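Here's a solo chain for you in structure tokens, the form predicted alone.
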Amino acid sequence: MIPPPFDYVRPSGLPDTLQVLKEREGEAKVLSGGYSLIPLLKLRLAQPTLLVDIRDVGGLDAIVETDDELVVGARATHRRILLDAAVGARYPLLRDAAGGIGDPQVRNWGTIGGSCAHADPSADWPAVLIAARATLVCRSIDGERRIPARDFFVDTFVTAIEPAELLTEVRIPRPRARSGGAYQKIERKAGDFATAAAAVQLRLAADGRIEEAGVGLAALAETQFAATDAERVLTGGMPSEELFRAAGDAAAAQSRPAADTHGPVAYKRAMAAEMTVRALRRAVARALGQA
């Protein structure tokens, strides 16, 4: 199909972009990598009257690590994140997710900000950011808002971004010592959207117990969400297969999958548990320096 007519602008900087979004508030869609938006335009599932192409807006694709966090620009591509030295050294959760998105062409052009703003319930990044307790930064001409990832993803294709705002960066806390993360998903074929997926970020105490745990699930509800029941099961527990299975069962019970061509509800709940267990095994191994 062919999209309906729309206006097109390509601002050269962030101030111009924010001004356009304010002037055409509620009418505009932002184009970043395009792998989420273009198919919706062709199918007429999205019908903006203005398309704002931000490819020329500088400073939105940087990846910078500070003592406290990793700051990832919204236009950083999946490939750029995958190949970043800091990500490779200290953020295995992000590396897992970036390496499993789509195919090389998608990773070369698709962006973390585009994925998060699109908010497909089967996308990888939202679950990862929820598990990592990341913060997403939105800018408008009126200022900046910092939104916890756990509050950002509202519903299917719905986020906390206001119509005149632009998602500019993602901030991920820098893992402390004895931390580990992992992302596991099951898909029909390599590079496909997940049938079920689990992201885990945890930290072990000096005695080996799980001191902090974040678990994010994808493709298992109307949007990605924190498996808080599983987190409660894990916190304070000694890593073991029994504990992992209990957390997986809690994650499955909290999930709200719908039956579709990927499988029935019972199968998806079983995969929610299994992906959580697999992610926990790998995250703990990484926290212990064994993987």
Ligand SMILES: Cc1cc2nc3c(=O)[nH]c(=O)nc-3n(C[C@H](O)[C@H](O)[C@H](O)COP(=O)(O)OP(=O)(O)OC[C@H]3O[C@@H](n4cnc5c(N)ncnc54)[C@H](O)[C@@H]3O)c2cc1C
Given for the second form:
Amino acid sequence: MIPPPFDYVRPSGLPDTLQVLKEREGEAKVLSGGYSLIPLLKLRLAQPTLLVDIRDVGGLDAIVETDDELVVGARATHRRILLDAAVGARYPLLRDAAGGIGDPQVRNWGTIGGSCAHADPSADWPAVLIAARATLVCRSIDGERRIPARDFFVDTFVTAIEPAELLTEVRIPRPRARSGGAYQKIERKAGDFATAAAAVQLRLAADGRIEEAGVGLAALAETQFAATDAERVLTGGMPSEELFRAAGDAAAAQSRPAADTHGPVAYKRAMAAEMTVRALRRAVARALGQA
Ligand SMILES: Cc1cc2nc3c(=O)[nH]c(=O)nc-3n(C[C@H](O)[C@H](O)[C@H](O)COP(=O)(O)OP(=O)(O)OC[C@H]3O[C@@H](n4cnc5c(N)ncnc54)[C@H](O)[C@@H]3O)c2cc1C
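For comparison with the form predicted alone, would you give the structure of this protein in the form predicted in complex with the named molecule?
All chains and molecules follow, beginning with the one already shown.
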């Protein structure tokens, strides 16, 4: 199908972008990588009267690490994140997820900001950001809002972004000593969206117990969510297969998957548990410097 007619602007700076989003509030759509938006336009599921192409807005694709956090610009592509040196050295959770998104073409064009703003319930980044307790930064001409990932993903294709806002960056806390993260995803075939996926970011205490644990699940409910029951099971526990299984069972029980072409509900629940267990094993091994 051919999209309905729309205007197109390609501002070169953030102020111009925010200005036009305010002037055309509710009618404009941001164009980032286009890998989700263009199909929606062609199917006429989205009918904006203006596309605001943000590819020339300087700095939006930067990845900068400070003492406290990794700041990933909304226009950073999946590939850029995958190849980033700081990500490779200290953020294995992000590296795992980036490497499994779509195929090379999708990774070359798709962006973290586009993925989060689109909020497909099977997308990988939202679960990762929930597990890592990241913050998403939205800007409008009226100011800036910092929204915890756990509050950002509201429903299927629904986020906390307001129509006149631009998602500008994602802030991920820098892992401290004895931290480990991992992402485990099962897909029907290479390059597919997840059938079920689990993101884990945890930190061990000096005595080896799990001091802090974040668990985010994808493709297992109407939107990605924190498996808070699993987090409670893990916190204070000594890593073991029994503990991982108990956390996996808690994650499965908190899931609300729908039957679809990826499989029935029982299968997806079983995969919720299994992906959680596998991510926990790998995250703990990484925290111990063994993987
Ligand atoms: C074949 C294929 C396979 C894929 N496989 C996977 C996969 O395995 N895992 C996965 O997670 N994803 C997958 N994707 C999705 C892919 O990662 C998309 O790139 C991503 O979902 C959208 O990113 P984008 O930059 O292309 O955004 P766009 O398509 O440009 O935008 C998507 C939506 O977000 C809005 N938006 C974009 N940027 C901003 C911003 N900065 N502020 C506010 N709103 C914004 C747009 O207006 C639009 O509504 C796949 C896509 C395809 C086509």
